[in-house]
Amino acid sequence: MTLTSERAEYRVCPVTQFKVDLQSEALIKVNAVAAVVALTIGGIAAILIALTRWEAVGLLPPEWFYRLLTVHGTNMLIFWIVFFEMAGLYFGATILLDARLPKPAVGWLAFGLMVVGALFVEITALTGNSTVMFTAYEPLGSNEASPLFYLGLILFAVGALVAVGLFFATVVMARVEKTYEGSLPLVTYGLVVAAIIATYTLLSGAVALVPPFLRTIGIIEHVDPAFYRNFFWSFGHPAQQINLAAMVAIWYAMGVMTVGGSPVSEKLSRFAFILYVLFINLGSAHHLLVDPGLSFGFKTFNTSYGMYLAVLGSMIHAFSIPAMLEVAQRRRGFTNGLFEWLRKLPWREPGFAALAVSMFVFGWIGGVTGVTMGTEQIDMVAHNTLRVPGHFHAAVVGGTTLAFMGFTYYVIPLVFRKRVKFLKLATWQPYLFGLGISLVAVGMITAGIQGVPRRTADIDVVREVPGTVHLSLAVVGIGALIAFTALCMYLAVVLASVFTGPRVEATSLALVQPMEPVPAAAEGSHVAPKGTFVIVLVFLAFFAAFYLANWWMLGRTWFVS
């Protein structure tokens, strides 16, 4: 049903009875478009890099391995995230808040500048004009790259910013025209959370790569190494904390879309979201621990005792999303013992599956090995060792990925109005893709404390490899065939289903598995998550001994006889 106005064409969705603006629709379909793009470029780069450093197989020539980093370095950290983050945005300020999109073609100007960029990056990192991998440091950044390089990064970060600056008046506009009651929904408000953070995010990026792109054109003869990688991290790093932020408000809205649970505390979820805005970007500075010129105080207050408020965050959602599960479980009367609830999850409904392993994944492997390794003292063992990279694979792969994922399959028949085809296979995908890129970061994390370094193409720079580091490396490369085996699955059931599936007008969110609507709370009633609780306390014990066992493996580094 298409209803028109003065201001905006709009059809009201059947399952969710929300308006939803036709304008923002086509941009949620072409930012998901290029973000899919985005992933597959950046996955086929996966596999030859992840087939080269296992070691049995040397798939490519170093010349081409450091070429293809910097392929996937950007498509998987920039490209695919932030065109499928600017989908989530524009289905959160208008769809969810009822509201329309108050300049379209500013929307459309962004997505232009961002695909004009990315098309820059992915031109001359291809060619082999601009092999320096995600970070291009300095001097190598500016002697190396191609002003094109650059400029492809300020345009997308420009057209991103932009993007961002739509959103927001989106969201304001919705408040004044009063198109939804109350206070914003919550998922919603982490993707304001998210935008917010992304506004420094890319103001900072502006900072670090404009100089270089001075430099690569001669208007400039030097830029300073430091300040570069100050600047550079403060938005390297925080874009991974945009995409923290929009995947834990996808993943309220997965709890939502296949569980039908509400969360146990909004006023305590809003609270965890705030303390990102605060004191999530302080993490950034791991990045620069073996720095000259930082002090000690300023290293061990932002990556320790600050970060920790952020970490906080994270516990706290931890908590708020498995405990609104188990309460709605409840509620549906699985009440028998601490973990009914937990077996009768519709654990056959792809989104439910990508929620449930993206929690795992990044809670229990990127989540504790990050804070472990933002550790300063900890960090002079880690840095630049392939824990690194286990340890963002766990985050923001296993993480993000996966979230955004589960997601696509809703978005699939909500907003491109299409049926999802291959239910076994999107069924499948996310439990195996979790186990790809379980494998890929564990067997990285594992190389990486017996010495193994990051960024190179083979294991000869190590003087004395211990033998089992070649079994870490080809865990590495097993998973990673897992992993890309799952992309595909995961590809070949979006490609099929938005172009080839029978359109239609969907009629509920369950795609395999519906579940029982949640009875309705008596007024009073309370129920207890507790087996949450348990499962909590179980995840504190692991993260206490990992945390000391890292100490343990520090005190041994320098033996004192």
Contents of the next structure:
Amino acid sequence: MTLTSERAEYRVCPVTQFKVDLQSEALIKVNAVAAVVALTIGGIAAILIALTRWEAVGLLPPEWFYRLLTVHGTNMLIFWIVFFEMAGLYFGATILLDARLPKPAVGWLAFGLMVVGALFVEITALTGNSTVMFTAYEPLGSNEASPLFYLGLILFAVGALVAVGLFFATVVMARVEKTYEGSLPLVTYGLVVAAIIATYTLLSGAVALVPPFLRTIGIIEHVDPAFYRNFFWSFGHPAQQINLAAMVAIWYAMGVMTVGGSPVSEKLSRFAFILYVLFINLGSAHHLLVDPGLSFGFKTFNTSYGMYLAVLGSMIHAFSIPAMLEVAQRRRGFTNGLFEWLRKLPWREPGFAALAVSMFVFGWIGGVTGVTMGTEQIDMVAHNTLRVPGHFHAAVVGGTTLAFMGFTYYVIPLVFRKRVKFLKLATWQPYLFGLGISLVAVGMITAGIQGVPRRTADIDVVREVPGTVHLSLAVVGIGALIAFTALCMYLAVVLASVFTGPRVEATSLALVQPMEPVPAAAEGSHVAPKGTFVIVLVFLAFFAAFYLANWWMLGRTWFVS
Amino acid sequence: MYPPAEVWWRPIDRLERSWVIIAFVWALVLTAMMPLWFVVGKQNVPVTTYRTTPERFRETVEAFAAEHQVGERAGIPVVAPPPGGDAYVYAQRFSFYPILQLEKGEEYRIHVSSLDVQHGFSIQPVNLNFQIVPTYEYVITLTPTESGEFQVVCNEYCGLGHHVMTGTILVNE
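Let's compare: the form predicted alone is above, so bring in the form predicted in complex with its partner chain.
All chains and molecules follow, beginning with the one already shown.
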């Protein structure tokens, strides 16, 4: 049964046998290109501001530091990530479901709104007409932000909402037209979760940003700054939880594409995604923990995601994904000891390298530090110090951005139908990027523990700081240089592959190190993921040690209540 | 990536079930720590907040400074509030007013607010951090446990001079 009389044109992917709607494919391409453009702008800003915070270098004057910090935040946290997610949504709803895209014109409208919105923000930010940071805390923007800045953000959010609506319509239509059998694939399921979170996130963003916009054009006079903070963070933090859900979906996809196998328990993995939908938005209260006006009960319930159930969701994925790989490897015959399966993974395959490094940096650095400083009382020794960007650089850059980068290496042959060039660079890039970002994050976290504020052009002008602070900031600068080098490697691979060379059809999923298929005879046999169990226990021990050390640190400071 | 084959609603593997239980217990520990510390800990997040306006708060701070002033530093009054009593500090671009002089081991109710945009109230090198939001008067009940000269740093971006914004708290033995 078809719902409308529209016809779609398809090609069939020779490697995966998926049907590819050509309109959807075109939308995937333009959104991916816009994402990479935003990543490039944000990346150039990143290296300049990192070399300013490295006090020994002190590259930029304060005015340019704050200006480019605004550019960096908006490009990286909004434009790069959301454009890429839109590409991911089209991929999950059409290609993975063998479905067509209803009303492609709506997709183009959404893309147009997002591009126009992003341009408004880029222009006002780069010309110094909205140096208010990504957060634009009220009433800072009343003098310092142009109406176009707010309008740009609103148009971008509306465009993204339209695209999310089209995604839901596509998934429903695929169901009605029976383009796939049984349940949704787990990757698409994860993307549905990302889209649900995106819907209420983007609506909150509109509620937060419309009043300041109306104020800048003179329709209303006053915006309550605390009200703004609450709604802004219902947009600002969950916007990164859309990434989280999309990133986890992509982790599963990259695991299957580079190693093979299937989720050990579809039931549990889906349950973990449901926990995200139900609880993750509460986490936006992390930003309000030391704000006036809110009660202990409000802060604790929200910051704990209602008893840390969203954290439980992440800890389930932290087991399920390595377990999926371990089971596939053991069925291949790598059964010696606890970790032979681990050594025999395709470490030279770019997608697998990105998956492994992304999971490590996200969990061990980003996750652990985020949960710790999101604890109500501990936030008093962390709020607005460099610990905060330390946490989210590990989570969003080391985690999400690296996962998305790894995934693009497979989008190039399968969607752009070009041969990936410079494969050696692609193999090394995830490791180098992970190393650089880990240094950035650890440098920021150690500086933050010593009280260094975030978003500050120069800390030496107002107080003398110990040498260990300068050491931490130097680690940030060196890490940023390494990560920037890896970003350039990524851009070189992507640009050279996409814009040069003839169109070729892909012949296999793997780029560098193909794995033997899992023997059909072993499918369904019971295999215990013992190695994974050991890894997650070590992770938990590290988590607990870091968490408890922070309570100890808090207990030694001045009394406050 | 692919729709799951046949029935996927199967029992969970033993190790996986163990991990979910362990992780859930850890989530309960994380949850319990905050109320536990609320009861037994000596460092809890201040809650008391009043509504105010920039004009009214400035008057309150100036009256407080005039009443308890004990000295002056670079044009800013040094003010010693009575131990156990209230102290008032306002933040505005790009300074804090006035300088407080406290006694170690005594408790003070420090009211902070902003006369313009949002600021941070970050006591260094103690590293205690709070958000200052205009039109809200936040009461931080503080007991210094060490003596010396401490700095208040603004750690919320407040304009192009943000990085030079600083204040002082003196703590006597």
